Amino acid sequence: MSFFREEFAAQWPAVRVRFGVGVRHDLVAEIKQLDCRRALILTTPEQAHVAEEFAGLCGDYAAGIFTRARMHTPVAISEEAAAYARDIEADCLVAIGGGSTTGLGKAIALRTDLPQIVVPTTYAGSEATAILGQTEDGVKTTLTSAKVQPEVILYDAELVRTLPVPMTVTSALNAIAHAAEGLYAQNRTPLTSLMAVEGMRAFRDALPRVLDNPDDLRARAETLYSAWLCGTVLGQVGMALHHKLCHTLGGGFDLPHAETHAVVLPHAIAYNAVAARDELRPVAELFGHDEPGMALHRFALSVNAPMALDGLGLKESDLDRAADLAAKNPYWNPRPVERDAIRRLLQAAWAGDPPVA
């Protein structure tokens, strides 16, 4: 199948990208690249003992960290990040996590145009976009801006050897989401359509050996470069309906990040494909079912992850408020978005039952 279109437009950021194993003792080298000095170290609370041992990694090129990051980047935190990058005079930024120091880094180089750093250690694939998410009075909102592309990515399979096997899956459908919208995107093109393919069957292949053995660097090292396939093609093409659910739980029920992506995927898929048939027969035949949703669906069975928005924390009575947001304002997409077929699908999302058109 070729994925050629007579149209199509494509523009590429000026992102420095470095795999490999340890390659994040090449801190140093990276700052002075960006002619800098004086780099602000972010993570989540949860991994402040990181923030520390990059701290070490930087030496006199550590100015300060800030270990409040937060899931959705709530406005409030971030120009609170802002005011201390501007406090102790910092001239760039070195985020070490997933989505949510991602987000952070991205917010602060909004307000302060600070060059980043990014040291992923989920498979979240923000670090590879100019995409801004933030959240504020229950509301989630994203921007586009080239203000907050990452200038370095460094990819270093050590850092999520020890990602628990969970958060491993989650992270990972979270961007498999990412490569399965962007086959239908309105502004796809030839090779973002190539990578998400090949970043949907790099996840396949090797995230069941991940689960097998957490510890196998070469299998964590070709989840990370999935990751960096599907945020790639995040970061340049429009995302659609699961997107758009996705944020609208997660900002308006503070539902967590990856596990509201892992649930929905499936549902949203299999919503689309009435539509978009012959641009998802990718997912099809990579996971093995003649149905696309059903083919994630039974992946993500596979891979133990939780299918029901019902264990996440979402209530059934708040069903019918999500469907009205969902429909308010939605993103493109390739089928109507419509309000009570967004609702059955919430339902049965919420149930953890098989996902239907």
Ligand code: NAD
Second form
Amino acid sequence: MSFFREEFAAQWPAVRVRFGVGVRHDLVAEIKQLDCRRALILTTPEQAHVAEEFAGLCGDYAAGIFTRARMHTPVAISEEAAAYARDIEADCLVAIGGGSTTGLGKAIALRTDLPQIVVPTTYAGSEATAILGQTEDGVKTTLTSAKVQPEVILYDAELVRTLPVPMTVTSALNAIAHAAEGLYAQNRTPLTSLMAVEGMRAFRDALPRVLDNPDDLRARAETLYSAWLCGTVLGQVGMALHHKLCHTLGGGFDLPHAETHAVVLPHAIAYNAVAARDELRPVAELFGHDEPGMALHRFALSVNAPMALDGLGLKESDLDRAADLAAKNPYWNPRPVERDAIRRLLQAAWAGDPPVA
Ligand code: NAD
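Counterpart to the form predicted on its own, namely the form predicted in complex with the named molecule:
After this comes the whole thing, all chains and molecules, with the earlier chain placed first.
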């Protein structure tokens, strides 16, 4: 199929991307290339040992370590981290981790303008976007700014080998969601569609191999390659119903990020396939079913993904309010967002049923 469009506009940020097993060992060279010499290293508490390893890699180029990155980027922690960066006179940030740690790096960059090197250890894709979600007083807001776009990304498959298998699956489906929604985005370009298809293809082929052997470095590298492609799509185009539903469920009901994406994806795609059948044809073809939503449902089953919002802590009595919230201020979507149809979608996703259009 062709991804030709009669009109489109594309603007790519100047991001340096390096890919390779062991590429983290070139960290000091990358810091020097930015004309920097005092790196602040960031991780979550769970990955504090990785921060220590990176401090060792940086030697004299490590100015400090901050290991309190948290899901949804709480503003209070970002303020503290930015103050610490100023105190130690950091001149660049090195964020090692998933979307939470990348989010902290972006939040510090927003406040200090420091350049960022991101070393992703999940497939969430935040490293490839100029988007920052922050939480304050229980409210999550999102902004887009060139200030938060990371300057350098180092993809090193050795670092995703430790990602637990359940999170490997949900994080991969989180990434596939960026690609699937990218296919029908209003502002898609031929390049984003090509990247979306290749990103999904590579996950389809590599993820089962990772599940067979989570230490398979070649398969892990292929999943990281997929994540880069899918994340780059996320950074280039607008997202629609699927992401709106996940933001609603994450922000309003405190559901976990990647797991929610994994459960909702087949349902949101089935909903939109009615209006975007041609655009979603690659999903149907790649995952082997005429209906793109069913194709993703079967793939999710085959990789033992969580299938029901029920298991993620959402109560059945929450579904009405979730439908109301999701239908309010919808993102642009190929099919009109109708509250009652969304309520049916959520019911199926809650129960773990196959998707309905
Ligand atoms: P995460 O960063 O919250 O990581 C989850 C847990 O897994 C953490 O404890 C982390 O330390 C641990 N972990 C990460 N990689 C590991 C590894 N290789 N081995 C062992 N443990 C590891 O999870 P996530 O799904 O990557 O990120 C979710 C957050 O990112 C959400 O807040 C979401 O909104 C945000 N996000 C933002 C964007 C964007 O463009 N702004 C894109 C995607 C996600």
